[in-house]
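One chain follows as C-alpha cells, the form predicted alone.
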Amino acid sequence: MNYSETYHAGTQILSDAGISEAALDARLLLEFITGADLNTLLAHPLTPVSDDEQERYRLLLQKRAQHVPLSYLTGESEFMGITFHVDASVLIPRQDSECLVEEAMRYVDDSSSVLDLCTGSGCLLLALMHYKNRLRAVGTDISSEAVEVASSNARRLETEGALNNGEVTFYCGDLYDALPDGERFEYIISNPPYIRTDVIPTLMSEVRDHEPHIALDGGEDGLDIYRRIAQGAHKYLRKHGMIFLEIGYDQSADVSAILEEYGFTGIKTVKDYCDNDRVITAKMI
C-alpha cells in the first residue's frame, strides 16, 4: 500500500470508531510512523509504505480507535511552541493553560524564583523558563512518574539551550511537603486538579479513561487543592509575591474567596481565548 491508500484506510477506521477528527489523527499517526511530513504525503501520495510501517500504523490506529489520546500514542504534545514528552502519568498540555503562562510572563522578572505546584509534565514552568532568563525554578508533584517526565523534559530543553541559563529542580511530594526547609519564592504557579469528583464520569472518554485521575479530581466541590495551596502559601511565598492559578470556567468567585480568606489581595480573573474565566492572579500581603 502507498501513502494515500494507507491514510484513507486509517481515516475510515477512526471514523468508524467515532473519532471526531478522524482524518487529522490518521494523518498525524501516519506522519509519526513514516517520518514523512504533510508536504511529502501530499506531493508523493504513491510512495510505498513498508509492511513494518503498516503494522505499526495499524496498532496505533487500533489504540486510537479505543480513544487513547493521540499524544499518548506519539509521546509528544506541543505547548507554547515547545514540544514536550508526555505519557499516561501526566495530563496532556492544553492550549487553555497557555493563558496562565502568558499572564505570568507579564509579571515574572528575569532571575526571579518560581514554584510550580502539581507540575505534571513541567510544561507551565519550563515554558516560562523558555521565555524568561535565568529563572530559579522548582516544581513539585505527588506522582513520582510525573516528576520523571518533567525532569526528562527539563534535561532535553536544557541540552537544547531552551531554558535561558535558568536552574530547575523537580521534587516528588504532596504540594509544599516536597520542598526542602527554608525555600521561599517570588511567584507560585499551578494548574491543580479542579474537576468535581462527580463530574469525572461524565468527561469524554479520552480524558475519563486515560488521563490520570489524580491530576483531575479536585474533590467534592473541585476546590480541595486550591484551599491547600492558599493555606500553605504564606510559608513559601515572599511578601508581595504573586500567585497564578488555572481555574475551571465557573470557579472564579469560589477561588477568589479562598484566596481572600488566606490573606491575598489584588485578586483578578483572566479570561481565555474562548472568553471563559481561566486564570486567577493575586498578591500576598
The other form holds:
Amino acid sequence: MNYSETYHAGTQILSDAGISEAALDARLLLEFITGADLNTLLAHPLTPVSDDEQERYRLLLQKRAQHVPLSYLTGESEFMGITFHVDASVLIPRQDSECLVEEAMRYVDDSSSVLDLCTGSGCLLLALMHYKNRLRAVGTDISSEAVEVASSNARRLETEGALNNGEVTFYCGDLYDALPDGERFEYIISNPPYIRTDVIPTLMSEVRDHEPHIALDGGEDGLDIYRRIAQGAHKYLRKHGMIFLEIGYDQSADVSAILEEYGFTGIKTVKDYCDNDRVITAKMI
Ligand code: GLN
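Form predicted alone done; form predicted together with ligand GLN now:
Next comes the full complex, this chain leading.
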C-alpha cells in the first residue's frame, strides 16, 4: 500500500471507531510512523509504505480507536510553540493553559523566581523560562513519574539552549511540602486539578480513561487544591508576590473568594479565547 491508500484506510478505521478528528489523527500518526511531513504525503501519495511501517501504523490506530489520546501515542505535545514529551503519567498540555502562561508573562520579570505547583510535564514553568530570561524556577508534583517527565523535558530544552540561562529544579512531594525549608518566590503559577469528583465520569473517554485522575480531580467541589495553595502561599510567596491560577469556566467567584480569605488582593479573572473564565491573577499583601 502507498501513502494515500494507507492514510484512507487509517481514516476509515478511526472514523468507524467514532474518533471525532479521524482524518487528522490518521494523518498525524502516518507522519509519525513514516517520518514524512504533510507536504511529502501530499506531493508523493504513491510512495510505498513498508510492511513494518504498516504494522506499526496498525497498532497505533488500534490504540487510537480505543481513545488513547494521540499525544500519548506519539509521546509529544506542542505547547506555546515548544515540543514537550509526555506520557500517561502527566496531563497533556491544553491550549487553554496557554492563556495562563501568556497572562503570567505580562508580570513575571527576568531574573525572578517562580514556583509551579502540580507541574506535571513542566510545560507552564518551562514555557515561561523560554519566553523570559534567567528565571529561577522550581516545580513540584506529587507524582514521581511526573517529576521524571518534567525533569527530562527540562534537560532537553536546556541542551537546546531554550531556557535562556534560567535554572530549574523539580521536586517530588505534596504541593509546598516538596520544597526545601526557607524557599520563597516572587511568583506562583499553577494549573491544579480542579474538576469536581462527580464530573469525572462524564468527561470524554480520552480524558476519563487515559489521563491521570490525580491531575484532574479537585475533590467534591473541585476547589480542594486551590484552598491548600492559597492557605500555604503566605509562607512561600514574597511580600507583594503574585499568583497565577488556571480555573474551570465556572470557578471564578469561588476561587476569588478563597484567595481573598487567605490575604490576596487585586484579584482579577481573565478569559480564554473561547470567552470562558480561565485564569485568576492576584497579589499577596
Ligand atoms: N482543563 C482540563 C480538562 O478539561 C482540566 C485540567 C485540570 O483539572 N487542571 O481536562
